[in-house]
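Taking the form predicted on its own, here's one chain by itself in structure tokens.
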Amino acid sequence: MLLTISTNHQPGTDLGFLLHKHTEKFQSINLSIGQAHIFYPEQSPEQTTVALLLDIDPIDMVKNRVRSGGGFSLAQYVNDRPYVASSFLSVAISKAFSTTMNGTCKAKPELVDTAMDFSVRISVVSAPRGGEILIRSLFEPLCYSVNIQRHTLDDQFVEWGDSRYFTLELSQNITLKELLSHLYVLIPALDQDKHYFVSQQEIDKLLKKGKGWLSQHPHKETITRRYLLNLRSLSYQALERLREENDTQEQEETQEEKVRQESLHQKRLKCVLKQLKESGAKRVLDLGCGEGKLIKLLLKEKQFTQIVGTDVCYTSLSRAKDRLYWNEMAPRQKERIDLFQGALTYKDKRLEGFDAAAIVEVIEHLEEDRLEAFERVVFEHAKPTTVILTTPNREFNSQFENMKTDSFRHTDHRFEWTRHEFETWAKKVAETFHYSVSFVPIGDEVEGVGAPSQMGVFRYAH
């Protein structure tokens, strides 16, 4: 049973600080049914990898009366438990990396909330009553890129068909604390078996490790029931507590939004809406639509007959539907809208043929070396008549209290441009793809640093 976690974050020793496991040491911890070994098979300037290897003893499983789930006489000795990621792996993650999961890093506390590019590989997973579709439905809404390889029963006898086992690879830019909490909950939910008795305490574990994300997951009911082995009473209690958490979280988000963000964000959306209306567009794209705030404004304007929102994160699209009251929406209104998942760095025919596209505070979330792909997708292939694009103005960051000069406004931002840098990039894009471009400040301007956000309005030169 093998789990590896890799990152290209530099310096690579930061991963050791976060995990409280020295990168040059081989360490082991005792489990009730064997041992877990932690080591670093890869350390280079480009990538660091930590491995968690479980050495499960089938005899110990029998001695400790561990469930084997088999239906034949030797099933308690001969089974897949030593090899398939299951609750054994969750317990090992919790024991080996407990300090990380609790959000503690004394040596470098700033790393706890630092998002990094992680790649995860689980050598063997099983997903009974769901398979690949189930695996994707659990991880993709959390914005993971998912790669799944299904194994054949026997390479020598291909005609026997596929087995129920998969190798799972995940990648995402995320904090390590969040990554480990996702794995802790979702691995046993996939396997749907536990090596220990499931009691009331299991609800507390689930809600503690799922805090902040499980209540927002579109398949939280499936995860909860599978994690609790479909025990009705426990599942019902857990889902009720998740609903309460979700209601509280939404209230807190609403208050925070009103206090901290509403003013600037509303100005930004109103400015984008004004430009879209003046363009005369009827069919509009909202690229990177998030939770659908701009779409909600567009729906109020009869001018826009077709509104399409797309985002790379399925969870955001799910929230957008909730905020738009999708299920209660009148049929004629619903006919005007389409929401789908997609990335702005891959050509997509569904984006072609629109009058206008809005790209609001999106590009700064892309790696700069992916901007060329983004430019071609939007300006060469989709080619809307008008493109309205906004991004933060880095020069204005000095006006925010307690913000360091070398930091970004959001931990997921890959860059933030000055006004000159943005205009240089925008003019080059316009010239390359036969657009004209003009610039509009968004928010109250301050002498010498400009406005908080900057807008480029691109118009295709027919």
Contents of the next structure:
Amino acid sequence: MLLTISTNHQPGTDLGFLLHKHTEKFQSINLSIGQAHIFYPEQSPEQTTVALLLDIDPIDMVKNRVRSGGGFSLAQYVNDRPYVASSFLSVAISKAFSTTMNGTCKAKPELVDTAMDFSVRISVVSAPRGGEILIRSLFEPLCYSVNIQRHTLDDQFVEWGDSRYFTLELSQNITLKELLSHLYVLIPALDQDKHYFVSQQEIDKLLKKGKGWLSQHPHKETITRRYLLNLRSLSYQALERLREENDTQEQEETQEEKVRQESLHQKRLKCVLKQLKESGAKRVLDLGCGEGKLIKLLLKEKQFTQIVGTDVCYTSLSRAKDRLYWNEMAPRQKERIDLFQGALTYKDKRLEGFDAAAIVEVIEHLEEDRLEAFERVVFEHAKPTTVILTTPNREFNSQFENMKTDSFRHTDHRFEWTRHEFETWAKKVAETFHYSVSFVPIGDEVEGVGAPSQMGVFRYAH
Ligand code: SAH
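With the form predicted on its own done, generate the form predicted together with ligand SAH in the same format.
Whole complex next, starting from this chain.
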């Protein structure tokens, strides 16, 4: 069983600092049922990869009376355990990378909270019931891009059909600590063949590693039950504790910062709403709608007869549904709205034929080399008559007290543009796709640096 984690973060040796495992060394640790080896198969200026190879010994498993597969008499020796990512992987991760998971990095403490582009490859995971849908439902809400390849049972005998084994690839801009905690919990939740006796202690482990994200996961019940092997009393206790955690977490968010961000965001949304109203649009898109704050405002205006929100992230969409009281909504209101998951870098027929699209604080989340795909999806294929697009104004960052120079407002931002950069980009897009464009500042302007946010209003010029 092989897990690899790659990053383009520079310098590559930072990965070694974060994992407390030197990039030049090959290291092995003993597990109760074999060994785990940690090494770096790749170290180049473009990418660094760390590998965790599990070498599970079926004889050790028998000696240690580890439960396995079952079914036929040799099953205790001949089974899938050496090849499948299971709870053994979680044990190995927590043993090999415990300092990382605890958020300690003595040499370079700032790395602990630094989000990096990571891609993970696991060969293989097993998902007996639910297959690909189950795998996606666990990882996509945490905003991973998920790539899955299902393996056939045997290449020689195609008629035997598909196996329950998948190669799984995940990628995201995230901290390593969060990434490892996701794997630690979700891999055993996929693989139901637990090797240990599930006890009260497992609840503590689950809640510790799931802290800060599990309580908000839309499938927390499924994950908890599967992780605890469907033991009802344990799952019930764990879910109760997750609910409590959710409550306190909400109270802890710093009030002041929230108020400041919120008031700027409300201003921004009001500006967007005003533009949409003035455009005369009836059928509108909110692309990258996030938690549905704009949709909530749009719903109050009768002018908008059809409102479609899309986002790449399931978690955001389910929060949007909560925010809109989706389940209690009157059928007539519900008919006006549609929310669905989709990425703005892929052509999507469902986005065609609208009067207007709002794209509020979204483009700075895209990789710069994906911008061209985004431009074509929105301006060439979806082609709404009006496009209202906002993005932060980087020049204004100097006004934020606690912001370091050259950092971004959010860790997930891939770039932030000056007014000149934004206007140059927008004019090029307008010209290429036959739109006109004008610019509106958002928020109070400060001399020399402009307003906190900037808006481009595009109109299709037949
Ligand atoms: N427009 C919302 C949310 C802004 S946050 C608001 O103003 O409140 C940025 C949003 O863009 C996030 O919800 C993120 O999931 C979404 N996003 C990022 N990349 C995306 C992509 N490729 N396709 C669609 N949505 C994306």
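Heads up, when I say rigid core I mean the largest set of C-alphas that superpose within 1.5 Å between the two forms. Positions refer to the first chain, counted from 1. Here the structure is a predicted model, which means the values were calculated and not measured.
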Core-superposed C-alpha of Gln303 shifting 2 Å or more between the two forms | no
Fitting the rigid core first, would the Cα of Thr152 be found 2 Å or more away between the two forms?
-> yes
